[in-house]
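The chain below stands alone, shown as structure tokens; this is the form predicted on its own.
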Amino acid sequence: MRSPDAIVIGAGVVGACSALALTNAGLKVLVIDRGPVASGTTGAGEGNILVSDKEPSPELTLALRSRDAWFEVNADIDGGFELEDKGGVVVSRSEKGIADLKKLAALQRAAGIDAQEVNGAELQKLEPFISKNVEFGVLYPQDAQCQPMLAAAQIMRAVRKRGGAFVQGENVISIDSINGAVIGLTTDKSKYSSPIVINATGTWAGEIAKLAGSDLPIMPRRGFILVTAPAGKIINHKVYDADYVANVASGDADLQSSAVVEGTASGTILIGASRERVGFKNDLDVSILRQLARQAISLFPVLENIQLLRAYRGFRPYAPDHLPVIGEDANVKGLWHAAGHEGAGIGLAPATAELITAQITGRKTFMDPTPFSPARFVGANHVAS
């Protein structure tokens, strides 16, 4: 497919969902990635599909739509990626933390989120192995989880079955344009023609924008995840400390971590979460792994006796204002961006795809896309907040 209607760069979950939405809208779509499916940030994700960690905002509107859209995608392609509507539980163990969590839950309820306050006894019923020192939490039944690598692979399989194409092992070296409008792109192996290019390259989205002569302030934020050996059904929900919400919203470059614990369909338990801005520094920091383990054990003491299987790290694509970038480039017509979701890319992927596809095809969008527009960075200082 040398002259598709649209080219998607990136075969992670955001790119795969974008390709599926465009294909379902009737476009001939080519996906290009320098590696295999889910070889970037998606492959280092937990599969979170969350509404619990977001304050009322345009991102929450996107998240609420995306949560439902995930189940629509699951039905559309006949699943196969371990989608679970397991729910989430957010806890706090300090007076101030509890007060802040109650305030957030009230705001979220007003915005349409099902947020149910639970006391210590109710928490023990929801999570029998949780520490008895935890006496307050909020249950979020809408939170869900998937296996992100499987999701990307299954969605890409559906795209190909419906006439799309996927080329892997080619590195994009230029975005080709005439008079400020995209006419295609060139890789290290081939040349492709198309009036539409979607930049879904996650942490590397800023580099793709530069190839087109534009600018996008996407930065990497490193995070580590621990994975236990299969342990059976010990954790019923995604359970995390309320500090996680503050860490997500923070622009601090220094290390931040909070207890995040959840089981998977295979029986393993995922433990996070850390965040730090260290560029693309890829070394394994054992001190961070120990800190995550201690925090998880404080929340679920039973974990002390469960063997760790492995640890991995990845880079979350981070925008200075903590909002994803979804829309047409401010300088290059036909170049569209779907990036900057940080740790929420998996959860927000199908709604991102729906929003960008509606804009490309001239259809009505389910929400105002303006807050996510790349144009918001024109003339900005690009300082993280």
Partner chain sequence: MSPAEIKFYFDDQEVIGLTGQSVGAALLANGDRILRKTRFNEKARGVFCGIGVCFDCLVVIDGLANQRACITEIKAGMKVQTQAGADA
Second form
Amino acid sequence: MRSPDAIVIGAGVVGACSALALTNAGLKVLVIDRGPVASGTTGAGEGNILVSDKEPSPELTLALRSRDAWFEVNADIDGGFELEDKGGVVVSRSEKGIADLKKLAALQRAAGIDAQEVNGAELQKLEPFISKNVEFGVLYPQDAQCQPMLAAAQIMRAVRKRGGAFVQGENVISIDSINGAVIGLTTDKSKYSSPIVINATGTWAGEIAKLAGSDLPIMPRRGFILVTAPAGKIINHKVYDADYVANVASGDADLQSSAVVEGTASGTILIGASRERVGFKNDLDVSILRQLARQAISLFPVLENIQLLRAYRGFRPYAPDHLPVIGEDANVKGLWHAAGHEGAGIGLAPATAELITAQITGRKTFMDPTPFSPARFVGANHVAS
Amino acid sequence: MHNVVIVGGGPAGLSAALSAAAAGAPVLLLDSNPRLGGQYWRQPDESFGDQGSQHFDLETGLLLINAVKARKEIEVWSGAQIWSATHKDGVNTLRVLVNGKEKIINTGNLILCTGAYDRTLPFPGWDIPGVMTPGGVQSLIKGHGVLAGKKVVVAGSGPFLLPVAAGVVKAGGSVVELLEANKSRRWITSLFVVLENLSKIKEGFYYIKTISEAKVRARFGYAVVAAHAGVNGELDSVDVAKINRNFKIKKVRNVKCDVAAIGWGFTPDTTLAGTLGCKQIVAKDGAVVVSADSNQQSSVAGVFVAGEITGIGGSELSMAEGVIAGLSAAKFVGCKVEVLKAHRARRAKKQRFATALINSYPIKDGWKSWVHQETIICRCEEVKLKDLHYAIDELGATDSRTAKLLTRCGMGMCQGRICGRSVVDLVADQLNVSPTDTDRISAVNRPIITPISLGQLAAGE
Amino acid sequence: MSPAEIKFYFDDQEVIGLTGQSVGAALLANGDRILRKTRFNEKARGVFCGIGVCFDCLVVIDGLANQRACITEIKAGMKVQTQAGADA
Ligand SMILES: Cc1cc2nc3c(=O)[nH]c(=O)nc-3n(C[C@H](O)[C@H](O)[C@H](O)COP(=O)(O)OP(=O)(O)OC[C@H]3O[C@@H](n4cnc5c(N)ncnc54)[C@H](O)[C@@H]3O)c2cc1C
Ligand SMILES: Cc1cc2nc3c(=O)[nH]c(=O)nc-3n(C[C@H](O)[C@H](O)[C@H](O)COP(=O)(O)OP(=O)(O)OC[C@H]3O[C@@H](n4cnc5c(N)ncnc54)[C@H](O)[C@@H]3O)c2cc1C
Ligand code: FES
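Could you present the same protein in the form predicted in complex with the partner chain, rather than the form predicted on its own shown above?
Below is the entire complex, every chain and molecule, led by the chain shown above.
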């Protein structure tokens, strides 16, 4: 292969989507990952494509675009990754929770989201097995779902079919630059030259920035997911407690969890997800599994008799301000970051790819990318927690 | 207070319990089966009476079982299934379901004797009701007094086919074919191994006698390569092939039968040991086993391992290892006891026999040519060979773990216990590489040892 | 001593098994080999490994799906049903 126009580091969902967008924009792209496709956090994600959990903000604008972009990607590459526009239902059982949820829904509606309040009877119709004590919820028809590993793999397949290349099993150990501008990179096995390098290494993006002599404050936030035995069609939407929204926005290091329950195309039910900041801690914490199970059963009592088959954990990449980092490095020209999407990287991947591709190719962006700029950390004291 | 906790009540676990107790250590013995004995000495409810005729050597088993029951230092929990286990700072936490209720055991001293299950290979029709494992056919007879069907084909490879065929005959069934895929009877030629293991040879002759009395003749160099269902959806016949040294098909004929018992040796169940962090290694035959030192200690201090999980070797090697594990664990908790030279010598002798046997029954690569694109590989998730090939050729999977995650092959209810080992081989084959140890070990890792209902999970502390 | 007979039901038909037998064993003795239909291809499945490892013998027992017939002991009056797909 002649020297690529751009090299993407990372074959997670963000790297894959970026590679596809760049390829579609006419660039010759090389993707490099130290492991197989989606072997990072993408392989541990749940595949929710959510607009419901975001307050009006630049992130919501990104999410709204991304949600539609997923269906465009689906059409572009001919699917194969279980994309389903099943809708989400957010519920609350406390007076305060209901009030907050109503307020959030009103704000979201003003921002263009379809958010429909539903009462007890309507809820039972949407979700026949939901606990009878759930009497209020908001239906978000735009929430969608996919199988993230398949998504990344199918997208990489399209990239390869369209002339891109994918090198697996090579660890990037240096970003090479001259006079503050990228000229390529070096892996543990070989050397590649390219004026553009996209850092899509998720939770490990800070390490790549460091290799380039720059700095990016991305840290891991651990999460567990429970997977049940196949259980037939019990749950129609993705259903979660409003507390989840509060958790997503929280910076608290302690364990937080609030079950997000959903069925999948294969028949298993996914129950996610806990959030805690314990570094890359790997052990199986059964107390977290129990807490998720209790919360899920409290939403859907039928789950009591359904078996747990697997539990797995992943490490969400997060920045101190909980916003993704999308844009050119503040110090190194030609090094672009697309990382730090925390618990929404799957949902936000295709819009992220669009944003970074437009910036790289000098085209008009669909939104102002400034809030996601890596420059926002320059000079900031981001030691955080 | 229990000083030593033992998981598994088969030959290894029973022997370990007795030797630890005799050395002065109180023992808690856990087993998921309703009755002690493990796979080899599986028995039905007591009311079935004497089961001697279904066993070569039930006396030894009963001796051990009764001794365990009689010793008051040994507490037995039958019907106790460990669903999760974790290790932290020298303490092993076992989460056990006993009659649907969860109990938690924290211990620093553990002996794992979780045994093995039949190794199977996929072939067209292997999911038809009536196709079974030899162990399955035998466990129905031994444990329930039930013969799975009248006309039985016993096939595959390994010495275990003999007791299964003999068991079918004794239970009143007819063995229409007894097929050993390998031609070699090399192990007989090692006179030394034979002489030092006469009990095993006697056992072999006992089965052969039973079988020949029923006019069953074993055929070497044959295998069942396909199964066919009748109109009722149940097994109607199998294709029996003459195969070459490498298991490639030479000539096929069809044989009617009710049951086909097909097995290819055993796969150790190292799941529990794996969740505790015990080092697993790949044996010469590709099986993942738990690594043990000369005292049967695993890589985790205080966790001892014995029996089939350290390598397939049969009941006598399991017992020899169990005795050493029991003594070592007792010593670990402070009992004044030593593993004797004689113990090690006995284990070495049984190990030589086991090695000779394993070498005589290799599973050759040619089996993969029996599998077609449409053949189910993962029975649980109904994943076909062509799905695996798509994941490799189109989606770019370059290892079996990725191929599995992209196809759900091995992600169903059995958690990859049945197909996992074959998937590693089939994926490597398609990629034209040899499976790595990482591939093999990753295929037997499962954080949840056995499914548990969310209600039970939620109810625990 | 000989084992006592135990009466239970398979798809509403009465079946007699013996003390200590598993559901799977008692059904095989009764000539019932098909225990479930798979959820994608609706293929028939029955007892395969016989020792609780393969999860192919799944049946619905007293309303609970995904129970392994080969390791669940029969009880008088037990209601066992063929499992269709993932039936819950
Ligand atoms: C439990 C859990 C549930 C989640 N649920 C959802 C959800 O429902 N919806 C949602 O939108 N998001 C969810 N997420 C978040 C989502 O999974 C992540 O935000 C997303 O996967 C990040 O994708 P990525 O491509 O940026 O990173 P990754 O998928 O981690 O990809 C980074 C890649 O970079 C490679 N790499 C790293 N360093 C190097 C190097 N030096 N050289 C070469 N390659 C390198 C890695 O091997 C890896 O493959 C969840 C996360 C967790 C943990
Ligand atoms: C079905 C079958 C039939 C066999 N029949 C013969 C035969 O006739 N002749 C012969 O020589 N060999 C036979 N074998 C081979 C047999 O494995 C060994 O000969 C011998 O039984 C091994 O002894 P062991 O103590 O290592 O394990 P096993 O006898 O397998 O005992 C292991 C015990 O651990 C229990 N266990 C495992 N995991 C857990 C857990 N997580 N929680 C609680 N309990 C657990 C199991 O229920 C089992 O009772 C058979 C194997 C199988 C699978
Ligand atoms: S037959 Fe394998 S689990 Fe029951």
